[in-house]
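As structure tokens, one chain now follows by itself in the form predicted on its own.
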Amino acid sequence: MPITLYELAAANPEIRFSPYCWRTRFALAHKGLEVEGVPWHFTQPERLAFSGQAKVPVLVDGEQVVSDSWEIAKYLDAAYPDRPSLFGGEAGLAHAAFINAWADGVLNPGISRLIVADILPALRPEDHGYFRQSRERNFGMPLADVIAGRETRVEAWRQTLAPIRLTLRRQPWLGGDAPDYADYIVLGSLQWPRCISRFPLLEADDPVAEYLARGLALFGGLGANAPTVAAA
């Protein structure tokens, strides 16, 4: 039987745009794990009412319930030592603890200054209300001045990567010679505005731009070929 994974959808039920479902789905296809995606949406707290909590992603394994990102994954390699690791051990654990702590803290809020305001017209419309209301508490102004000067703003994001440049020059992942879960939560960061903006965060030379393709393409195009508001 697959596991389920409850995955924050757009009103087009196939693009699946959250950052941290994203870094699930990458984790489950290192493991090898076969997984049955269910849409979920803003306004549907009641649909995890079972899980505890009203957030994605959940992941449903057989009798296990288990919410959050970072706990489905140290979960994934507990349940499943005999597939391949997401962490590599306590050090890679460690290691992955500060990359997942610097994305929120850093990488996701940057980002979400720079493309928050498109993700509103890619939802249903009885998820507007929610959304508008919560993002603009949240930022303390109407979503159009969040993203207001995107175009000259975004150079001071891209210069918030230069911690995964630099890395790149020694080594072709965040995780050494093979992709681990370090890699996974950069790229499903990074996953979250190419499905939902059609705003380029990054330029075509750089480098990270070319370690987001290498990560996109694993899995048989996993990310690459996920549904997109710009093919939509």
Second form
Number of protein chains: 2
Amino acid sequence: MPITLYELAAANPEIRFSPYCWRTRFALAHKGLEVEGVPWHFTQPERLAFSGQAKVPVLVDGEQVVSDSWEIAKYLDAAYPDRPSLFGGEAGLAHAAFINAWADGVLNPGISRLIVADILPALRPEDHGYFRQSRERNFGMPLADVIAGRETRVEAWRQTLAPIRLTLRRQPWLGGDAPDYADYIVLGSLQWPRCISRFPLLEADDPVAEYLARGLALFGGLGANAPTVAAA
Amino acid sequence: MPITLYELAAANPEIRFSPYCWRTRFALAHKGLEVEGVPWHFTQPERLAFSGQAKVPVLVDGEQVVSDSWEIAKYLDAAYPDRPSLFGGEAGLAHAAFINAWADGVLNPGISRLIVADILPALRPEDHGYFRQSRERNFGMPLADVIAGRETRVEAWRQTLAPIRLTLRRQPWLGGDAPDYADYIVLGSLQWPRCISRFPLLEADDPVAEYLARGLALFGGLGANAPTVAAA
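Given the form predicted on its own above, I would also like to look at the protein as it appears in the form predicted together with another copy of the chain.
Every component of the complex follows; first up is the chain already shown.
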């Protein structure tokens, strides 16, 4: 029985855009595990009730139900130890926790402030109210105001990627000579705006853009071939 | 023959304040290696000529001469594989490179903008000219202007520590259950202003302050007992 993954979907259910769900998608591909993705929408908490919480990704592997992308990654390494490791051992896991924290606390909030208003029109009409209200409450302002000035602010955001650029001077992947979960964290974050927004975040000559292109080509173009609002 | 470490020193040569030298100090203690610290001052490049470059830390271990804190840490793990590992293997090393990049690209520049002017009066008079000119060229303004408004700006700097706080919610050390080089990177950065400035960076109830206190207590209080400008 293949693994089932509940993933955040746009009105076009083929568009899966959550950075956290992408972490899991890449992780499953790294482990060489088959997966059936199930589209899920923001206002369907009852469909996740079986997991004891209300957010995706939720992974169902036979009797096992695991939510939270970080917990899912740890589960996959523990449950499938004979397949390629996501973390490379205890220190690899511990240090990846910092990269995960940086993505959650710096990278994702920064991207959100540039593209959050683009998400709304891509959602099903019945999800608009929830999305607008929850995000406007978080930001304390209308979504249009959140992204205002992004054409100039994006330059400051690009500077927040300095730790990625500095790392890539030493090694081709955050995982070292080959990609691992550290990369899937960051690639998941960068895949999110690529799927759900047309706003260009990276300049063509940015080493991070070259890195993203390599990441999207992994696993037969898993990321590159994903449906997006620009090419759905 | 003990290892020799050339370390950046203040006018009081017992005050060793470089964040990069502190990374190495902690790393040597982690490996359980004896070290003789040799004070070095900013305007003494000729004393490092034997290393082929002009910056500290420089480590001399018998015939081996290694400069650059990152290279030194890798050298120590390779040369002393039977002692406690600094990186915990290949993935641990690869992921620590990101933490190192974050400290070099975000944490240290942020600290510098709050305390750089405090360094000058702690240096030997003959080092003042070099320090002021090189730093004012980097910042493009007088040192006093760099730190202006720090009493209010420090709050924004504290927010840049979010990745540390988020990681510490999962685990007691960046290295996981026990400290490793990932911690020495960050602890070295936080030890730097503690040694050379009286400006308070962390609030007492900040989880990072609690973490720093634990880090300073390691190895018999190696960090806590170090001479500082406040208690020299």
